[in-house]
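Only one chain is given next, in structure tokens, and it is the form predicted alone.
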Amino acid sequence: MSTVIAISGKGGTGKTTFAALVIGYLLEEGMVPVLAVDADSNSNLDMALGVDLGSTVGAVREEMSEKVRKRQLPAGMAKQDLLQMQIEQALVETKDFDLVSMGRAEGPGCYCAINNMLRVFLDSLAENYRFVVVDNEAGMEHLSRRTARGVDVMFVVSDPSRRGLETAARIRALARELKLEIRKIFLVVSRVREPVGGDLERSIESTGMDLAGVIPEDEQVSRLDVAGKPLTELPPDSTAVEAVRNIMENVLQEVKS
């Protein structure tokens, strides 16, 4: 059975960077295969992982909706079979992990039937992997639409700002309000420039969330971002890599217990 890790947080907090580093940790530890799901409509997890993205689930959904509307489905092929074939073509496959990108949000039409078929297929797909890591949309939209269900661990990523930490607390509160199936929720504070203490420590405590750890500001991450290079090129002694390694070791141990 797959372990599902969801990553949330407001934009600009290092959410996708954290998702890529979590995947990197799982690959390094041989916890494969891994399915990476880019559920952010502003897709860039593929760039962070150093793979080329072809199609997206959003594009497949739009194409499928158009074919249904114009009655252009291939003769003798059920809608479910065609949708599955197109999703499989959108799946980016590598030696140890695969990536599927959800792509853009829905258009103005009705997608209920197609979305139901997508949900069934994606749930079935996820069962083929030891870990599923989902990089969610910035903010709380994915939670309000109830697309974050059946999650073992949700990391809510924040920067050290008071506003970011307040947003993180609201995301946790909304998840509880919607009664989403999330076993554990942890706070991760990224881009930290100084030891945790004083105002930052008080702000973290005020969220009422379990702190999984902090990720220091890492110049090596910034250099790769500027150069347009994947985070897979970070060396093992990168401070961000080491921080995520510590976070994952502690959290996975707690989840198992």
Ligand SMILES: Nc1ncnc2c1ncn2[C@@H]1O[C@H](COP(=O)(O)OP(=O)(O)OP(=O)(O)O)[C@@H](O)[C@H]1O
Second form
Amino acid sequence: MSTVIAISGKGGTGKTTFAALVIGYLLEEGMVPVLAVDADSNSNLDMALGVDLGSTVGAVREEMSEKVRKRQLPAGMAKQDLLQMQIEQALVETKDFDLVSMGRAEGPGCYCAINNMLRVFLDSLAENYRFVVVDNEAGMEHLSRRTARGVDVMFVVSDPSRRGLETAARIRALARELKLEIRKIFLVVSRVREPVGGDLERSIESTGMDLAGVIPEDEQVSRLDVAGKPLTELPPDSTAVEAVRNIMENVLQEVKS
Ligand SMILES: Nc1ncnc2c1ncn2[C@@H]1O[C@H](COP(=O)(O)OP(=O)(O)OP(=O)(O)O)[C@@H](O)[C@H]1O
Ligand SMILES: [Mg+2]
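Please move on to the form predicted together with the ligand, as the form predicted alone is already shown.
What follows is the whole complex; the chain from before opens it.
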């Protein structure tokens, strides 16, 4: 059984950074193999992890529907087999983790039968991994698309702003309202510039959410970002890396119990 970790939150709060650091932690601890899923159509988890993206599931899906339209499917080949082959093509494999990027969001030309088949395949693919880490699109739409199901831990990432934290609380409320199968939902406050206290502490409390931890604004993260370098180059004593290590140790303990 794999542990599925999903990461959500408002735009630009540090979701992808957090996802990459969570994956870095799992690799460091030998909690492998890991499947990284970039579910953001404007994907950049590949860059954060320092891998080259081949194809995306979106592109594969396009190709597939094109073939269906033009009746170009090889005779005798079941659609499902062809699709599975193509999904495998969209998977970037490295020693300890694989990455699959969803690519473009479902548009007007969406091919629902194929999307459903894809979900089935991703579900079965997930079983091959010890951890699956999903970096979601900003906002709440992915929740209503119900791709967040069978999730063990959802981290809702917020910046320290009041509005950001209110959005985090709304995301949790919607997840509950939709009765999504999410075992635990935690708040993560990222890019924190000063010790937590006063107004920030009150804003965090008013979300009513379980705080997994805060991640300080880390100059080394900014520097790599500006240089277009992957976060895998962060030294182990970076404050962000240390914060994520603490968060993961506590959360994994809680999830196990
Ligand atoms: N702890 C941190 N310290 C310094 N900079 C950070 C930190 N976390 C994130 N950033 C920076 O903030 C910006 C947004 O981060 P990131 O891309 O992770 O956010 P996101 O929530 O995934 O954004 P989007 O909604 O666009 O997907 C990036 O420039 C990133 O380098
Ligand atoms: Mg992102």
